[in-house]
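A lone chain, given as structure tokens: the form predicted alone.
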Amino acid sequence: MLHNDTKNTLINLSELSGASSESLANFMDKGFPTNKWEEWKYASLKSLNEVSLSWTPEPVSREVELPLFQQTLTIQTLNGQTSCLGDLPKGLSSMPLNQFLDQNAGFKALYDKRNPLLEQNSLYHLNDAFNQNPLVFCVEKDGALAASLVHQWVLEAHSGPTAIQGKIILYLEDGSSLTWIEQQSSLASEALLFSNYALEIWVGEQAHLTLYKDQDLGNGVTHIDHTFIYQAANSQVDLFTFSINGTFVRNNLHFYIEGPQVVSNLNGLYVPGEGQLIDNHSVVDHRMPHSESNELYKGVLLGNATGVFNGKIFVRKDAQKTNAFQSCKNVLASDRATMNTKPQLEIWADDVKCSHGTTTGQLSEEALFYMRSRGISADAARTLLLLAFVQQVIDKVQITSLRDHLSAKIISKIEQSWIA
């Protein structure tokens, strides 16, 4: 139960004067998730219910280094404040949600009838209370941007425990395409930092979205990422989530398949280390026929790391001819690491092809012996075997500079774990 002092603080915050009373009340009634909630049994945030958080973060004090990828535009959200660096490219518009709804009746109809986003998710309601009028980035009909958009989500706590909220909405009109790169990071700080971010996406008919998430957060950061994707007929989404660092990282990922002939590809790679927990919760909701989803997650757990994977696939009664596949494979690189997995299928249609499966194991002693017998050191052998295990996900990244960037960070983290 949320501490009374926190409730009083939230009620009196000027930033929440125009917030949805329903959203705020929902959060204050339930508080931060605990392990008594089924969806949070392995990843409790109970301790935050008793923490006195600052809900009005100060601006980031340092200049943030720009990414090296080829991008059309860099968008920065620094401690919850979003801005664009440079002019928007042709085919892309941006404006606050309220203004966008006034000018786009078609999107307003979609937005108003959006479905409940997640059970047992008081943190989304908290985010909604703080973000009543987020920025919308819209790619015009049949538009294709020349290069990717990069969004930098950057956090910094100046003094004492700090909470940071933020939300962005993407809208791809019919026939458009977009590559969006999320870089989530934090600047060095000794204070606890609670990050609560939402990305809501609508993908129009025959539109194509490629979404990369690079999560590399510092010690002391608790990061909750809510990503909700609605797909219309004949659309395709290719999603990649690379969770590399963070004391506590929770990814709430929902796909809503709203039309036929939809393709949804979900790829994830997580490498938690000493004292870190990474939790991936995915839901793929097939509501229309002739759709396809492919889910591939791989995890390498180092030190005393904890990993969680909970993947749900729903196939509704009308979603005949659905193909839905889910795979989660993990390697415990230490006998102190823990992995919790829960793949789920709920099928109400009778003409479908669906499968799910999960494995968790350790490195092959035979393979290690073979490599050692050929003069390769123990640490180098373990590193090579782990890289071979995750390469299937890394190789799917189509942007060479991004692929190299991610590979270098993953290799460095694995190598450092043998030293520690």
The other form holds:
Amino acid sequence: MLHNDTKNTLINLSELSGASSESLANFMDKGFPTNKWEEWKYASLKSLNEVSLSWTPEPVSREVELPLFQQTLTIQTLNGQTSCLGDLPKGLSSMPLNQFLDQNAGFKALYDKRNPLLEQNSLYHLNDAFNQNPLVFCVEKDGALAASLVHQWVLEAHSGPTAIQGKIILYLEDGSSLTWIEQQSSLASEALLFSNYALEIWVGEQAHLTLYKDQDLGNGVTHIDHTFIYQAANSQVDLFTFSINGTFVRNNLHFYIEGPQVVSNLNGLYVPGEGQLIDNHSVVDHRMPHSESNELYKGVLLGNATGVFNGKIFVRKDAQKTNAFQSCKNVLASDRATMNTKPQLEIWADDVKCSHGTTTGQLSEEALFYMRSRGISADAARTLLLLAFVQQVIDKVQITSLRDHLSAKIISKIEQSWIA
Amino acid sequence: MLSVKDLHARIGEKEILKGINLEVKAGEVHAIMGPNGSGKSTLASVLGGREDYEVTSGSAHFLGKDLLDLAPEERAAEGLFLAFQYPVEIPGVSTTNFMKSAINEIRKYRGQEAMDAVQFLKMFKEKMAYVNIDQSLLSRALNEGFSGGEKKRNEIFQMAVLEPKLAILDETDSGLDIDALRIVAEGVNKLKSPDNATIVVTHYQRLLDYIIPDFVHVLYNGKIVKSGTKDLALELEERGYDWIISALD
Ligand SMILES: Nc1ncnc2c1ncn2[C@@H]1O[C@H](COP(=O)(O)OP(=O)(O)O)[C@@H](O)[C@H]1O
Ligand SMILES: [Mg+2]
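Form predicted alone done; form predicted in complex with the partner chain now:
And the full complex, kicking off with our chain again.
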């Protein structure tokens, strides 16, 4: 146990009722990660050990704007409270985990054998302590939802530092498909917000999930995102993490490949600016043979931003004939920005194809002069080069309105950074 | 149009331009020749505004404005164009998009309204014919994987689009076979008018068979050491540079 003298947060915590004592104890044992932890070297949350956080947030006080992505349903989690705006479309059901486990034996079997990697993940335990019975959304067998679902994760601090936690479980039964658009945002406020969100997903055989994350969080927000995806045989997941704003954003993205012929596509684009840190930690755990993972991350670092990329690929002994690719490319658009990259491949199988590459560079002075000599201003030239750099990821977004929405935000963020 | 007086420039500690004097009037074509390493590209770059070079003394005026006071993009908007000896790769940006940005940035500078997509298309079609360039090349990332000839042709296409008052072509002929050379030269000739001027920087006389200069200057060791008419170019072709250089010593 940590000393109780300075750890105000933890004192408050232990006084809360309704938490799972085991998970809470797991968290309390370690506390918030500090830069002494290898996995948190560049992204310490040490200061949160000293802050007195309120663990029971007030409800969000304002109406939240709905995006127009032609979704069939919008689900909102406002300061941790999840609700659906409207009726569930055909083929989609939703109920609390405990009830769902009783009703769906197939899911229960998967859930009971889950085995995530939780080392240096004290914040997952913290989340788990308070989310013992989260909502499950289930896409029924062979069901394909014609349009996408939008999930809004919205934060609002009222008075003083606030912790907001929540969790959602998705289950795609065999042969089903789903597009899930997640918008993470916060309502303007100056107060410190600690956001700890978990999304756990089971993708059944032959099922197909497309998941977009649009992270656009305000000043003062520390956001931890645990997205764990378990994939069964012949399933495919196309995942996109667009990290546009946030004072401190840490994505713990885990793929557990638990059957053959699985395809996992991980795409990431981050554009941290002045005073912002964006940290993408991904794990692709090839547990079964004949599967394929493709990881493409791109970063543009503006102002004095810090970026972190850590990409772990594990190929277990049984995962023969695995193809795993990873690429992380970054542009430091300012000489005050820093990027830390660490690819980490651990391979126990002998018949596999793996490759990885990370680059971090600056815009070419030669290219900038060439563009300026044609009449394009230095700022416009930089913007044009950076947009060309990120286009590869943006172009993969299949929903036009979402693509335009993301693109517009990224352009405006880059342009704003020249003015500052 | 262009008036360069006693221009000195250096890079790091090294002085490269050692007092250049050059007067170019509307309607004229000037050729600047000289051996490798004499400072031809440096002169072009300094006039274009490349920041690596430091102008230590002298002046350059363009259409009455102090050229050295203007940023590279302002020079372009005032009507200066530099065709690069080594055109730079612009990853992910097509010629079409690149030119749209350039045109609209220049129009903004001049207080004109932005061009719309339809106007662009019409204008591009017209200019493509000038240099016999293919649409497929314009859709590709600019200069990425282009052959030497494609790069140079693309430079002339850009020039046709931007309609500069003064174009400086730095060794546009190098790396071109005779057919490409003819196409490029024809493009330049078609764009010639009594209102604009061209400076052709070249190593060989060859290009000057197609682009007939009014004046020929020999640049050597950072200075213009001899000027004449197109006959000087023919003489250089025959006798090389040595006779001029030895006359200096
Ligand atoms: N970036 C540079 N750094 C150092 N020296 C340079 C640089 N650019 C040009 N020079 C030198 O300046 C001189 C003139 O070069 P350049 O203008 O390219 O000549 P030209 O175009 O006539 O062949 C050469 O001696 C060359 O080595
Ligand atoms: Mg040269």
